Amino acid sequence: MAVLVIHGGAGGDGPWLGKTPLDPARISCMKQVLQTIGAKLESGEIDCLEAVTMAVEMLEDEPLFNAGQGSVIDEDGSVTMDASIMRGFDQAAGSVVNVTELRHPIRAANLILKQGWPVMLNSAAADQFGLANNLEQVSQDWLKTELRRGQWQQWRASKDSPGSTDEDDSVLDHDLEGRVKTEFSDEGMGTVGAVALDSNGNVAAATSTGGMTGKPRGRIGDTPIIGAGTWADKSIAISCTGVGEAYIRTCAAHRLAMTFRSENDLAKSAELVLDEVAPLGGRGGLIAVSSSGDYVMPFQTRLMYRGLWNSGSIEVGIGPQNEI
């Protein structure tokens, strides 16, 4: 048995408004990730740790998700990225915070995990670690896309809260102005993640993000924090997406693992955790897979980009009831 679940972020209030013109490219990317990585996982060519790393690398390379190239732009006009990864059977973990020069932050986190100590590296030290280990260096200009520049300019002009423009594809199409704009400030929209179960019964989780448009210098969300945005142990692997501060305050990913241990019902446990996050202004979603092959992709927002490989079968969804 092999299971791979991925997400591309959750966000938005109100009813789903249907696909934007940019969504087909996001859907295509998710399908490619699931087909490519799922097949390798199913065949035993790669294990769960490499599967989630490679899946997130592919998502980091899609400019329409908020990770790697296409990350959102900070208050000061720069791009800073976070990522973390965790392996279930020994709870080994790696994390990078506020990197600015790496094409694939998740691979740096993977290398930290394999090195064994420390668990987390920050800013220039994280970049230097990645470059010293032959990871690809990229420029800030390469990381920034036309969409993200437009969202940043719109955010500056509106003087709104950080993240308020993260979901607005309409900056590239004025005919859509107002159609997908929302006042929901969400650092998770476009954040990417993956969880996997391999044929040996082991699980792993990985998450990567550019944060939120206009975030202040030095801000850290839940994505790089083990137990908040990412968790894996012998029984379960979890990747979260939503307003990071609420996921930090509830230790959401670890909370799900502990709730699942007592409830032994993955779907119920996931909803209980999201219900705890929501009152703190953190409505969002998560993906999880258990060592027995159960999986969930719940969200309490307008939409969540998500996809599943389950022993050769592929599913993708954006809105409720797997609507695309």
Second form
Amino acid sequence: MAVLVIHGGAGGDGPWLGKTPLDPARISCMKQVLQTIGAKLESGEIDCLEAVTMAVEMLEDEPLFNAGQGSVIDEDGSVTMDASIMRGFDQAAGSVVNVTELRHPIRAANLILKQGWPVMLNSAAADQFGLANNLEQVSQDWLKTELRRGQWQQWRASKDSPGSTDEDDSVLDHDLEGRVKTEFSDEGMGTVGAVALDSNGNVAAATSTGGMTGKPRGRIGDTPIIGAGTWADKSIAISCTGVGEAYIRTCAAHRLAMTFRSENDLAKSAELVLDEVAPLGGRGGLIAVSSSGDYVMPFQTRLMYRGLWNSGSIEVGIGPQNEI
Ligand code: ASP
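Shown: the form predicted alone; wanted: the form predicted together with ligand ASP:
Next comes the full complex, this chain leading.
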């Protein structure tokens, strides 16, 4: 038995408005991830740790998700990325904060986990660690897509919600005069994550993000914080997405693990935790898998990009129903 659950971020308020023109590309990326990594996990070719790492690497490579290439842009115009990973059976963990030069921040977190000590590295030291370990170096220019540049310009022009996580799809491309088209608006946050159960009954979790559009210099969200955005122990693996500060203030991922321990009901436990996160401004969602093969993908936003491989069958969804 093998289970792989992925997410590509949660966002938006109000009713589901249907797919955006950019969603088919996101859907096809998620299906590709599930097919490729799910099969390897199922066959035993890779374990849960490698499965979540490879799944997140593929999601980091999709420019429409907010991680790796296509990360959102900070207040000062730069891209800074966070990622973390945790293995359940020994609670080994790795995390990078505010990296700027790595194509795959999650691989750097994976290598930190395998090295064993320390658990977290930040900024230039984290980039240097990755490069010293032969990870691919990329430029800031390569990381920034037209969509993100346009969204950043809109954010800067409006400045009405500094620190907001809105990464709407309003900027589809530029017209010939270089003006941003704004006729279309939808929200989708785009942080990515994966949780997996392998055939040995072990679980792991990984999360990666560019954070929030317009975030101030030095801001650290929940994604690289073990226990907030990512958690795994012997019984459960969790990856969260949403307004990071609320997930930090509730230690959301760890809280779910503890709630699950006492409630022994994954769906109920996940709802209880999201209900505690929401009042702190933490609209969002999470994915989780237990060592017995239960999984959940709840969210309290308009949408959450999400997908499941469960012993060979694949499901993907964006809105409240699996409309796809
Ligand atoms: N949790 C991420 C952060 O706060 C953002 C997200 O999940 O959309 O950096």
